[in-house]
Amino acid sequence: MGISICPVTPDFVAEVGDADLSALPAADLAAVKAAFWKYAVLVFPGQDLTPAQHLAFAREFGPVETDRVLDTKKAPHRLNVSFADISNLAPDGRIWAGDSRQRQYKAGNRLWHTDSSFKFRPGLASLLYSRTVAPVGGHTEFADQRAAYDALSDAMKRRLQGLVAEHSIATSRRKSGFTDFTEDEGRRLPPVPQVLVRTIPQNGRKSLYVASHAGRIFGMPETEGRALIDALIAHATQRQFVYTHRWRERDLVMWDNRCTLHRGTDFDDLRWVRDMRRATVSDVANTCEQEGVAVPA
């Protein structure tokens, strides 16, 4: 028996049943990939994955990122560097302190973003696996940037074509109040260019590509560019474009960073344990290169 695919909407988010991601037959993997390119967010309930199995499934979509943002000497990592630690746990496994550097940094995850757009080769797909979930709150919201692009006026579509924004992790973290980057962290993560509109090669759909990491727009006054980015994020995250995932233990959710925004919602992170780990797969190239747009000097 093959996998079952139950769409949440006709072309955004689907739940996949009868799938064991630790040992997925080739035919089922092909069906998962086809569903992923169509729905952009896939939910796999009831998975029992070792870290190695999680990474093996992620690598079916491309190379897994291993470079982490925060300096491990100043903020030790709890997990292997192939994983982003999406938890509220300190390296000793206990709930973090209220003044934890990790806690202050991760507050930015509650802003609408797409993973690793602040890297020259941004994220293609992210795969987040839940081990322990908070009993109240701690959901994840996803927004369909393809549908948001389709809903723009023709005049706005023409205005956006070929525009390039500057993305930086410091931009989003400033918005959430975190400015405590070390000199080495700042040097390792310089701002990068990304187009505002991109095409998804597997289905030909155009999509907005904005995020809280985006700051100025090249060739545009800074105030005007920031206002345009803010307006596009507000447009793309209207209720009709958003799905809210209420986590269950052992869910694996994967999403297409090229055409979705996401954010975490609040929970009592000094009381409840929320233990999740994310593998992120790198895209094939910078978005400017993929769209044939010259990278601004």
Contents of the next structure:
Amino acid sequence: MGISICPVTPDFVAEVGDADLSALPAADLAAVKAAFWKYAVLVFPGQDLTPAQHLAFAREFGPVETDRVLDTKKAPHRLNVSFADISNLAPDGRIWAGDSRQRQYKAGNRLWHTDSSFKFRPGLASLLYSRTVAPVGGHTEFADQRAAYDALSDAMKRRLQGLVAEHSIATSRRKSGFTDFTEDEGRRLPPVPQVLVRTIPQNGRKSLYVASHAGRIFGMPETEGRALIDALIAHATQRQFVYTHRWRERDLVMWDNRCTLHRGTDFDDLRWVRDMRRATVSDVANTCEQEGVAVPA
Ligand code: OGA
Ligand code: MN
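Now that we've seen the form predicted alone, could you pull up the form predicted together with N-oxalylglycine (OGA)?
Full assembly next; the chain just shown is listed first.
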């Protein structure tokens, strides 16, 4: 029969039916990949996936990240190292405490970002699977960075071409009020360069590449660079570029980190359980290398 695709807009976000991700025939996998490059966000409702099946599907797109930002001695983990824990649960399975380090750290997910742009080799795709959803709030919003790029003036497109920003986890966490990285954590995650405009190889479309992780722009006074990044994020997250995903239990949503921004929305996280896990697929190289731009010294 094959999968069925219901686009939300002509080229951003599609819901995919008749797809069992635990056992996808090769022809359907090829159709899913083609849809993914086109729509950038895919929603697969009603999935029944073990962690191993979730990871096996993710690995069809490339290697899955297994490194942690926070020191696991100071912030013990509930899930296996291949998953980012996008829940409000402590390792013992209960709702986290108001003052927990994980809670303070994850508040940064409420800011517009793209996954792992603070790593030299950033995230290509993220696959987030929901087990328990909050009855109100706790949505995830996505912004189409190809449409945002297309809507820039020609003068701005020219200005951005070849520019490189510095991304770091400390930058976004400072904005959300988390500053107590240990020295060890800081050493493991030095700032990294990423281009501001990238090209998506599968379709040739250009895309803005900014995030709350981005700080200064190389070759520009620090305040000017930060102001430009803030203005670009404000432009790129206007309502006409945004899709809000209201979760159902057992949705798997995957997005292309190269050309989308996302953020979690507010919910009463000390009252309701929201339990989701994310597998993150690494990109093929640093974005400067992909664009043929020299990495600034
Ligand atoms: C993510 C993420 C935000 C949220 O899964 O990468 O940032 O809470 N999620 O939905
Ligand atoms: Mn994220």
